[in-house]
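In the block that follows, a single chain appears as structure tokens, in the form predicted alone.
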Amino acid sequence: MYQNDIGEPIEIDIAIIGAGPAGIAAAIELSKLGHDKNMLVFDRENQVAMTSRHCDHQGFGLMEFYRPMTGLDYAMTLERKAKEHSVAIKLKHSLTHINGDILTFSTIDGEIKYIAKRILFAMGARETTRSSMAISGGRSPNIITTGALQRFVHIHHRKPFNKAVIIGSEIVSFSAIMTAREAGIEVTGIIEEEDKIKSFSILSYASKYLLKTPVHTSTKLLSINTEDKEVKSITISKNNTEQTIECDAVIFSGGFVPESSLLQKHLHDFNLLNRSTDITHNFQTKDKRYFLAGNVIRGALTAFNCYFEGKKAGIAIHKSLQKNDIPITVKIEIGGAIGWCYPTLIECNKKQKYLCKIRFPKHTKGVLNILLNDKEVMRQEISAVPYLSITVDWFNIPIKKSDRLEVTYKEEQKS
């Protein structure tokens, strides 16, 4: 199995990118359901579950395997289970280009083609960095992300730096608290330009008491200031003061986004809400061989949610795979505020346990219209947090495939 003539495709009938949670998750549920022979997992990392190897501390794994674990037991245990259950894994494989079903990987050995009959995306997220946020400044190989730190600290053993702020406030900006610690750095604060952190609030709490980190919202980044490629300090506005921080790092925390970039370049329907394709409750796009799982739909959410997505989705592709059809769907238009929504593709003459998931990138009160061909049909109060999502409610009303399906949002007017 997996020989080719020299030049043509690889034959498989799955393959999976991404060895992350999800990717590893589906692809154990799909090798339970008889799909081990003819399936393959890819990886461009050297590891499985690499990001998660990163993450020396606690909170993996209670979900999926009822016990506690750092980031690297996590990342070993899935590697343990993908193995149980004869899941074929290829390492150092990155995807370079998607023409239908053929896959085109760059290797150690050269570039490798495959055609599968169902493709499962599962490349999980990156970082949002500084140049992207067009912050002003000098250059300086100290200014890093969190991913960065953590594979400093806990893969290669290095102090890289002294004394650093972390720009952001996601439950990842906390993480980076707790590995600047681990390796003896002081941390002199968060920066967060929003007027609450996004994350929970408690975290606020114990980063000022117990961990003697402050905390500063509704405070704007304004330059990285550098001599010589060194950091010095940073330049920040809080109610229209600037002040200076000293430090000799800056550490950008968060704004994750997909790791969805080949996505945009070679399939249809790429949605710029979400920074990734559109996909049904069953995780499929509406090309009946590609789906989707994990937090390349979405920017980070926690390992445990990728995991189950990822089950989810190899139960969905083994079903796809018996029917062999093509799902009948409407799109939902997204209006207002809203920041991320899941599903994007509603299934006609389906019932559903609810229309939608949304996410907001901000603290916000106000109500959620449904509109099917311009006429409300639902309405719903929200209070929403940039960190959780907000499930829309359905009542199962019958669409077709000409109806128009909107969800609009507008915000509650402060008194």
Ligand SMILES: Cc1cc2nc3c(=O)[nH]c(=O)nc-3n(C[C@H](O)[C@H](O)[C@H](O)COP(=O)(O)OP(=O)(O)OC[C@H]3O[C@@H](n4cnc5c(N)ncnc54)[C@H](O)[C@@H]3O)c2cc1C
Second form
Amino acid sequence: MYQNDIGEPIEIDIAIIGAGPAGIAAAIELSKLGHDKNMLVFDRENQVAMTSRHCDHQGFGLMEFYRPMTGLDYAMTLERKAKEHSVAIKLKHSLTHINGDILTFSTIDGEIKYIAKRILFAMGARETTRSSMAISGGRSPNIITTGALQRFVHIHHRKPFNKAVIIGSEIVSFSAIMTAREAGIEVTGIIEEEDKIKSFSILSYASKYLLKTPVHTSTKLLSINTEDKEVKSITISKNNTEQTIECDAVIFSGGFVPESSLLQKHLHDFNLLNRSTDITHNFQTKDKRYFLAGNVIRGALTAFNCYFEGKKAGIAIHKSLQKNDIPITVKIEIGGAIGWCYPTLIECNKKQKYLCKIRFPKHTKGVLNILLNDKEVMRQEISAVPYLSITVDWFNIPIKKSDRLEVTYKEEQKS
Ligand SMILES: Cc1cc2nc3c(=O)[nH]c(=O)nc-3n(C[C@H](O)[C@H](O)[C@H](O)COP(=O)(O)OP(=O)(O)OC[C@H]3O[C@@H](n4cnc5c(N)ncnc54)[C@H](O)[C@@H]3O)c2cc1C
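What would the structure be for the form predicted in complex with the named molecule, given that what you showed me was the form predicted alone?
Then the entire complex follows, led off by the chain already shown.
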């Protein structure tokens, strides 16, 4: 690795973008394989694993580190492990541009460029904001996401408002209730447009009876009513009847999408279904230089999934540097109702048993098929909860470049 005085890119073997569970796990694995001297992890934040660090609740660590942890404990463990394995991390480095193997970062010292042989994008996911949902009404600093609420409460120890409503009903929405309660904020209700919550039904009862927060399903948020940039109420519609709920804050929760705007702008093969780039089982893209792991491939899933994906990607990067070959792949065609599929590229001429992960954006029951050259090679009955992935057994047949692969889904007819 060298620093060029005339502003040319700094050469490294491996660049990892994102110091969350996926990026750090990959870096540790690569360090164990001898790459610690020519690898850098970059993150735009000023601390490692900021997404998990915000979560001051249990639910982390058991699968990877064999003990239950809070998000903060988990982030500190990742940081410590990275240090133990001599992983070099560049914080406050925001990736702003990708040009082939040249990466441009915005830093407090100005723009810095690196050139890397292999790049792992592990940039995580972000929650859907009010602006992307086109909700009418005024603007206010008290219209925020769960992540921002957690930052206020757990990092800055502030109570930003008194009475909030939560928009969305994924698991993270219930985490938002816990955080709000911890700060002494009243949550008057959860608003969900769909007829069922976008998580396990039991959470709806737990919310109503244990947390005293009702969940309003089949309810649409029409507007956020503000005066002088202060939230006064929201207007909702249920069964074609409009109603006003008083509150001084609105928390948009969930609706996670991959943090992939940069990839969309600079990488070929951006896949709009996944809002990410096509990848193989080894998290490699069609371009031998690029790998993706963690929530950037799909939106939110638990940290341990991201950690193990990062680990696998790390090993694949090591092998790819050794072999320096380009994977020959067939892209899977994916049927409409399916929200996400991993992998989307199958490597040719490899006889191995694969697992395939699939997610749906809504509750659904039906039959999933995998077709090879229009012939069914796998059929599985499934019952899906939104945004939780279903693992299906793949098959054991080597794929040829000329083969056609398709995943289809037929929903059970409601009687
Ligand atoms: C409110 C909430 C509650 C949660 N609760 C749980 C739980 O109880 N249990 C659980 O297992 N998981 C939980 N999670 C999910 C868990 O935090 C994530 O699954 C995990 O952090 C994802 O890991 P990742 O490495 O893919 O991405 P992240 O941890 O999000 O890391 C991505 C990193 O990339 C950086 N980055 C992004 N873009 C750039 C750029 N352009 N330049 C430089 N750096 C960049 C970000 O700063 C970030 O640090 C929760 C998440 C949230 C938001």
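Numbering follows the first chain given and starts at 1. Think of the rigid core as the biggest set of C-alphas that the two forms share within 1.5 Å after superposition. Remember, predicted model here, so these are calculated numbers, not experimental data.
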property	result
Displaced residue check between these two forms: Leu368, CA, 2 Å or over, core reference	yes
Exceeds or equals 2 Å, Cα of Met63 between these two forms, core fit	no
Threshold 2 Å Cα movement between these two forms at Lys32, rigid core reference	no
